[in-house]
Amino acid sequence: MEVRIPKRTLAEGLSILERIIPSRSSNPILTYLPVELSEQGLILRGTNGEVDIEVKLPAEVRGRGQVLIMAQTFTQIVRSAPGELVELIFGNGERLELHSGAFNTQLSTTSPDGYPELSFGPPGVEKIAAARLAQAITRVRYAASTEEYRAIFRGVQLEMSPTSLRAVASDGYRLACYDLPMQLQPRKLVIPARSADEIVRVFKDAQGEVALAVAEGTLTLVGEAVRMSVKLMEGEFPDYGRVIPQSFVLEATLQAEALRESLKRVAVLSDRNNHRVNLLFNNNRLDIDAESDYGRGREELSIEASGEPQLMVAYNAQFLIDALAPIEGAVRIKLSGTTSPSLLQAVEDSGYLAVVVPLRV
């Protein structure tokens, strides 16, 4: 069994699962990368346990077959080869001839006989951009829990429905809601935060579609090139949009990037325990301020505002920051009250919208 590929090809193939497969794992095999010479090309296959990678490289094959070689050597040997071809030879003694350039090396490989199968569920029907379903979990995963404890909220939640595609992230002090317009089948389904963090890396860049199909506990997406199966969560999250504020009392516009620059030098002496700005809005005018034993700091920005004339609150400066990442241009601030939750929206982008909750002083 003989290929020959682009260096390039199978650099860029390799980076696609490099994250995926543990460099060490109680389960040794997972190590390892499940390489196979077909009539499609070279087949490089890798899991984690919770999410599982193909992807299809053009080569030129010769012969067919399937064997296993250490996963991280092989990728750090492709990566620092001289040449801008890789011909790989597989003999039958359980060896892997890599020539490429002047450089040629000899590995070791090993049947893949009890490697996990891989679980890709069957084609799916429903397709969406690949670029644009990474958007849209990418704008709410800051929003997704940290804590152990908290199950559900690690994850980010996929709302389909006639109308759109809903991504939902929340930790219980924050939601985060992206919207993409479009005719999918209704379902819901959660998956888990790290997962979500793969299928933005791969798909991010792509051209083209992604099919989505989903079976017995997985989501299967499928690519020009790449097929990835992920591992759903159990359940679905509480009445979120009990948490989004309908009445307002103020409303303020101003550039996003503007206060999210400020909020990042005044919160620099903020209180460490709770990273607390206040935020006083005062006509047109928002003053921002926080204060620590190391000193005050404080900003004045121009607002378009309406309702109250002057309100005051607080804020973790952080969640703001965070929320306020994903906008473009200006950002509309929906004020419920001093201790209710907050609304951010998007002006130029009417997709996507988040809910901070004040602090209590």
Given for the second form:
Protein chains: 2
Amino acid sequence: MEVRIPKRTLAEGLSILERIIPSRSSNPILTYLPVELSEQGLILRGTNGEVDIEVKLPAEVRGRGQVLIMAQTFTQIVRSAPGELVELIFGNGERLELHSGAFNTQLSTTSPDGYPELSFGPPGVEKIAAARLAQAITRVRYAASTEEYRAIFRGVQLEMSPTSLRAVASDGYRLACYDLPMQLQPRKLVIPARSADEIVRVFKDAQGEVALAVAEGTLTLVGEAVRMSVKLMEGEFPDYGRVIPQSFVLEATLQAEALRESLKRVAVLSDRNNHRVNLLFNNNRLDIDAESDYGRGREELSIEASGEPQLMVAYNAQFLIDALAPIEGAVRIKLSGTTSPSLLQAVEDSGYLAVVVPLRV
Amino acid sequence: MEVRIPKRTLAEGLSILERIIPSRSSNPILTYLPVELSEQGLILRGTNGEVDIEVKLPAEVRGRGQVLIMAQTFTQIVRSAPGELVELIFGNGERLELHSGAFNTQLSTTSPDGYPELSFGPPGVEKIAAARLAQAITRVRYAASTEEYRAIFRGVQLEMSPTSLRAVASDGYRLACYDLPMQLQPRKLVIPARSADEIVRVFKDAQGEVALAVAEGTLTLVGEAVRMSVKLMEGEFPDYGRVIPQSFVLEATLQAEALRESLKRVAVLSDRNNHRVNLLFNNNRLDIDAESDYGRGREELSIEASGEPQLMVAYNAQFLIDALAPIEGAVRIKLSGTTSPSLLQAVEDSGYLAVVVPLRV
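What about the form predicted in complex with another copy of the chain, after the form predicted on its own?
Let's see the whole complex now, leading with the same chain.
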């Protein structure tokens, strides 16, 4: 069994697996990297128990078979290999020789017996641009809960429908959702936020499409070189539609980045517990201020506004800063009142919507 | 009392102080920033108990006086200020107004009573290029001990003599020294390694010279805009000269970077406890190898060698990698035997010298 593969190809493949393969585990076999030599090239796999990944790398392969290698050591060695090519020679005696330039290594290998079976199921028929899926998740991810309470909110919900793929996250105090127009079979699923991060990491720079399939509580994503399966959370989000306000007393438009920078500055003086900032909408002016034991910060911005001439609303500054982050260009802020939820939308991207509940005055 | 100062000037001044002013302290007054308005401009100070720093910033100053400001909050605010200028207006009622662009802040201030007196002593008459001093310390710093045992080795020794300034560090297993040719009054002093890091941080990019003075266990460094005083350690290094070998059985020359990269690769397979690598000097070839439970790594390099045709020496790979780091171009390795100390010198920079004690075979 021999493999010849460009160092770069192998290193890129390993970097996809590196984060999910644990460096320590109560089940030590999971710290190994299953390597398969097949007619399709070199196949690497890994799992953290929640997410399984398989990467197919084009390589010159002689012989067929499977072994386990110490994942961390192998990754370090490949990354530091001096040559452009890496040659792997698998001996019978549980050892692997790696040659690259003047550098030679012998690594111990072990039998794949006992490594858990990674099953990816048949690829789905529904396809979606890999980078756009990653983008939709990225835009809402910040709103997922980190608290134990109402565990379902520690996930990102994907809602497929005949008109769109929607990604939603919420922690009960705020909500973010992003719609990608497309035609899909109706279905809802909730991905644990950390697994959602892995999907983003693997697919955000991927070319081409990824096929989606759901079976037995698992989402399988099949891209060009990568297969990934993700354990889903049980249940679905409670009806969040009712917290999205429908009628408004004031609407204001301004540049999202200017508002975000301004909030960051003023928030330095906000109370360290609730990060409270006050937004006074006053005709075509927005005054932002915050106060704490250390002092007081204040800044004013120009806005285009309609509706009530004046309104004061208090927010957790960090929630507003997070909600503004995915917005390029202008943001439209729609207030339904001083204590009822506010809506933020990107003027130039109709897909994104954020809801932030004001702080009680 | 008013100050007008470019945001950048003020932010740079604060970044010099930021690392030494503690964010929490059993003596909370140390978390404040003493600010003085003087005829020399705006003067900022700070101390961590070991290192005192004073920074003079050119500024438009009206009025004279001193106050204390919350250092961390003030630094954050200045850094995020939107304008190119920052205006500070000190009120009588224990508050400071900061204006920058459309951003306005009121910060509480407090009286400087109770803040410890920072005394820098008279500037020394002996001057040295600030960046070169930082360089000398940087080149030897890695060899300082991190162990409690023989505490003096947790410092960097500066040795001034009529021919040179020498920086030395050692942990008993290795030693690094760097000589800058210059004419100084004979004197030895030991700077705690962490304080030495602060000297490097403050002066490494500084233009011009720094004047050195020693009095009452304190080293005072006076640069163009910065004064710094550093508490010295008591005592001096034991006679390290006797561990520097004088006669050699083998000398080899090769490129330092090639050796360093090669050691890093092979060391991946070294034992995790002692990082042992074996160097087999064999005529014009150097074979490097390491072995652990995970496998074995091996690489060969070409060398120019004289002396014994063959010699095998084992080292802690990390010690060799550290010792090579300050060397650009070629390194000359001089072996005094398989168990006695080895010497590493930069071929192109006669100032640097490192000693590494081999591991016992």
